[in-house]
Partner chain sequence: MRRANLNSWLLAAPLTGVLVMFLILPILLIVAVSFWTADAFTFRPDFQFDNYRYLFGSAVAWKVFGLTFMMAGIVWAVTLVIGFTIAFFLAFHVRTQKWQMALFLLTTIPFWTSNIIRMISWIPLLGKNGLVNQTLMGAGIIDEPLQWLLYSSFSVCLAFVHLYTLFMVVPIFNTMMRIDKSLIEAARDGGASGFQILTNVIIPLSKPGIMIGSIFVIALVMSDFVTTRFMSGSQLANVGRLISNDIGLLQYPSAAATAVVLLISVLLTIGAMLRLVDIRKEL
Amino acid sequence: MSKMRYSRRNILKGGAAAVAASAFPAPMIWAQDIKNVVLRQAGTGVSAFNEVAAKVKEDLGFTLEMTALDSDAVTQRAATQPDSYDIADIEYWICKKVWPTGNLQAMDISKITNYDKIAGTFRDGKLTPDSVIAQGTAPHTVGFVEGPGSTTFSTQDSGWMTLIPTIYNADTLGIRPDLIGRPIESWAELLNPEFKGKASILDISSIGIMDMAMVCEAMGEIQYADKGNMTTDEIDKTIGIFMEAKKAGQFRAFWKSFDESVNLMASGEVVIQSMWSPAITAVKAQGVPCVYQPLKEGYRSWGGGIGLSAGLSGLPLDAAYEYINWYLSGWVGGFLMRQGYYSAVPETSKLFMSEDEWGFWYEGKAATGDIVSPGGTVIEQAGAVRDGGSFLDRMGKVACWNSVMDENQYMVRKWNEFVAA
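The structure of the preceding chain alone is requested, in the form predicted on its own.
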């Protein structure tokens, strides 16, 4: 594994001015006061690791306080409690709800060292020139604004970003292959009566409704014009199909945090469910068989990024930009890729992974040795191949993104009725 370190001390040591200038946005004011800076970050538990906060303290000198919440709670805090955080570690669909409040500030891409290395998904929506942009709230559609103070999303790279992208992934259903005992190939299996009482779906409306849409379309029940922007009639039909399944006893439970999904799957109470990559990793770390199952209809995707509070200024704002540049410099990307995520700047993350790790997680190659989780637990052994294959195999089969629809209020009301029924 690479021994490279990214720290201000190492970069500045030796007086390499050109290296220092390329590593940090200028001008930067770094005095003794930096040790007293505390940045409060609110985000979901899938990226709020103590190891990251400790590494920030070691490399950058200031304190990062992380608060881990579920997606709905993060959205509510970002939209209604602007004084409670400095950094919002959120998904792009959340940005669509939060940005109009004015609680986040536009970020100047000229201060982002590795901006030119950020994956095309976040800049123009395309992994390759021939890529077809999937339905839903694709990150690039809410990634730029017209300028500082603007509440209008820009349709092109304006030089001002809403979020600086950090991680993303292609999500699918998690299964217990040892308890199912046969191949699973379609999203439609989530409502297969064979799994009555042993299925689950996540209770986060903007994500769960997209899983529902993948299932309903796979069953041949609904053909959506745009899964990411349903009509009220399509919402009614989608929720109605799942309401019937719920009344028939299809679901063991609903979940909001990946910890809950881990417990359901590891215990065997659930054998097929909506799931996130770190939850799969956590189940495997317990020695329990769990597969992030590739499905013929494709994946539901999401992207996350770092947003800055509108009230952040002065030295704390400088520290926040340095934190972002440090985040994109590779260590965090390599760390989070070990739970199955993709870094928004893969080129730098590769430097902090072994050749075997990179081959397994990114290139879809068979492992030549043990593959470990971010915590160091062995989760795969030599010969294993990542579920779904390479980065292009997985992200190239994205059918939709987590989404906030034009009829969002109506959808959320119907979703809440479904959960409460």
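Numbering follows the first chain given and starts at 1. Rigid core here is just the name for the largest C-alpha set that superposes within 1.5 Å across the two forms. Computed from a predicted structure; not experimentally measured. First, how it differs from the form predicted in complex with its partner chain.
- The Cα position of Gly268 differs by 2 Å or more between these two forms after fitting on the rigid core.
- The rigid-core alignment places the CA of Tyr85 less than 2 Å apart between these two forms.
- With the core held fixed, Trp160 shows a CA shift below 2 Å between these two forms.
Form predicted on its own done; form predicted in complex with its partner chain now:
What comes next is one chain alone, with no partners or other molecules.
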């Protein structure tokens, strides 16, 4: 019997990669056994790419089965059916909801090779030493627990992580610069009567309410103590303002799925709306100008990570750690960065991106050649600069994180009234 050969070694190139590989403590796993391991990953669609599963098979030898569900369904599954998944690929606010059920197990950071290289946002909440921590469910507040088996979140790095961060981004409004024809600088523009019948917001309550809050605060109508955890009074006021706007005909439509937001924007039905980064790319790929507009109040940010089911042990658990270490080793990071997301370990992703790609997506530099999407279409030509600039510019201006409120049930009922009104 021969020990498993890490094909990652063949793929990683250069000295830095060799260092990373030799620092990696190879566990005693027999190649034959690990090939039979099947890890079932349930998660939100953002990071469920078939390319990733195929690469896992190629690099690590075992099988990764991915199920993509919407946020609500993932939350439900993680909370109620712990036996139906091995790996939960969820957002941090979902983690806050799910962790108390005890269905996920804490991860030992000493087994995570690239732990030190994970962006500060996920460790102490500070991207740079002088960053201010944003409102909402900031990832580091639910990123650690006291120890194995603990259900209380730790305020600092305890050595036991809830989720290993994988993917995150800063969201803002998408606009059609050609149809607006003037600079847009504030979230308040979403309710500007100038765009009556040409605005849209997403119909996913937990995220939509945050966009609403950004708008209400920018308009100076409401001052929130914490946008990520509103009082019932604040919820009433926020929804009230939007209900009035809806009745006055401000909104052309609401959208729930990615493709709806793309259609609304590309057809010109809507000129300003809540949007996600890959949707902007999709609109641009159709040759329609679209900008992911940076706004002075900052971004609404979100982060996702992978967690381990409490039932995972033995060989599959070792395989899961293998998978996590592989995830942070760069290939996936590069893949996600080309979609406009950020990788939790930017340094390693750099090894898998061309200098021009790295400059464009991460450093905010002008592209020197064509920028190609993972699907192969040219989305930016030489000279283009990413909306919002560099990683530090964008992630440094986060105003609030996606979150789950104490008054969640109340908010959801109000949201339904808003949609039906």
